[in-house]
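Okay, so here's just one chain, in structure tokens, the form predicted on its own.
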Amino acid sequence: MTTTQPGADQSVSDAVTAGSHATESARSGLSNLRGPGSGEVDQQRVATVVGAALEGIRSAIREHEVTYEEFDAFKRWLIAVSDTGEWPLFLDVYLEHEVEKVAAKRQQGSVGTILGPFWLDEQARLDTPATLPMRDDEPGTPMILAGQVTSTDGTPLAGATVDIWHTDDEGWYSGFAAKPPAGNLRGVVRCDDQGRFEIHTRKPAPYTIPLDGPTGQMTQAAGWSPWRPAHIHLLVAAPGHRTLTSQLFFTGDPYLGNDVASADKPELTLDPQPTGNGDEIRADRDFVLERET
């Protein structure tokens, strides 16, 4: 996650730094954000899903006549993904959007998208109106994100929370890169008694996935764009309701429609407007949560 161009001199590997933190975060219980599971292993389900996945790979080998040289290169790539801790990055970039599409078929309320690998638990808890933790000289365009959280029947959800995180103006996530301090541009904002929130932050920047690791190298070898459009991550939650996982994008971003993670959607695009307070901009976005069943 950097705006640094390929081939730039970097003293610390982006892939190893981000990969190790993403792996640790994934181990810490991300499944809790997705809702309760059955806790049971269905042998037939495992056989069906894993069997279909393996047959897809075998079919690609047959159809494209994969050579032993290519097969050995694939094995080395898998080892490199493991060594750098990039499994969360690779899976979230190239597969999570399909899982999200399946889940969305059974969901109501606001449109969501993928979580991605850069969420962190136990961030600053703030009351609205809130300013996210940031450096005194935090670069970037000042931005306000405001709105209201309601249930599908229109009831305002008092005390709902908006867990928000995004990159800084250089495309770095705090907690996954050395540049921003811990907790930078992250927070869990509690809404007021009408479910309203107002969050003061900085507009994030587009970034590439780490290019020095196996996921970025595979992406470049295939000639695919490694860029993600600028976006804000959100987990919107309220007691008795399904937590919404979403991202918000920006009109005019050159990488919209070509997101390496396939997570951008027209319904999730913001069009911030000047507030008249210097170069500050503001975007309003309401969220609707469905009740848990």
Second form
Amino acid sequence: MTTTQPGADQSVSDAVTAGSHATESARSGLSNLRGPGSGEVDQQRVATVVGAALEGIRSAIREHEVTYEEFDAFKRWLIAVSDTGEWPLFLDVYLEHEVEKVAAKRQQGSVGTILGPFWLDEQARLDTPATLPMRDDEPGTPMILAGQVTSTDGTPLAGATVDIWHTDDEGWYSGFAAKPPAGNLRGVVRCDDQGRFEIHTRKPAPYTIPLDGPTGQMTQAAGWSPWRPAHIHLLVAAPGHRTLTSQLFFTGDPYLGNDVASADKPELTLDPQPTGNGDEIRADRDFVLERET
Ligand code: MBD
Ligand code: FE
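Coords for the form predicted together with 3-methylcatechol (MBD), given the form predicted on its own:
To see the whole picture, the full complex is given below, headed by that same chain.
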């Protein structure tokens, strides 16, 4: 698999473009975000978790009398997931939500959800009120997202940042699709001394996972919807506090409750209202961060 600059080649498929960039991002960026881990391997933990995962697959084979033809198709499918770089996509769509719910059991503060495969490090750093980097003629409804970041005890968090990324009006992520320029509709916004932020952007569109790659093809082969409701990704951070990973959705979205990534939650739905300035809309949302112990 060769990696290319985002947007540099139109010849490869959408799945390979998105997949290869998500694989590179996962390889290089995520340890920054979630920490390196201890590196220790506990034999009992491996035996328990890997053993249970394998037994889940073996029991599906027994129960549904899987044939050699199906076993060979499964092998080819797994190889295609590697060849297209879709491991981050497949894992984040079909498994991350369970890991997130396990983590959430021990968390306080605002409700979060999964990170997904399309976060990028080192995006534009902006001061509030901020307009995300966008094209001169960026399509879509102008939207303001505003709010305040506080600690669980109510203290406003000066120095908080809101890292935000979302698709354009056609459902494409910059950095992972050929069309939007690098950095489009991504930024890290620094809040004011009261932890307040105001971000000017465009309302994102619903998103379908690439249909020309193995994850999308498996999804469609099963008759499942490949769509995610329109969403805005966020990492809300402040000194001394656990970084909140979240997403925000929109009331009335046809894919709410049928998210292929099972990441939507009722607490995360926005209901933006017209501001009276052209077709601009505005949504207000505060975030509460848990102090790091
Ligand atoms: C996305 O845009 C996304 O947010 C997730 C979690 C999975 C696939 C595509
Ligand atoms: Fe997303």
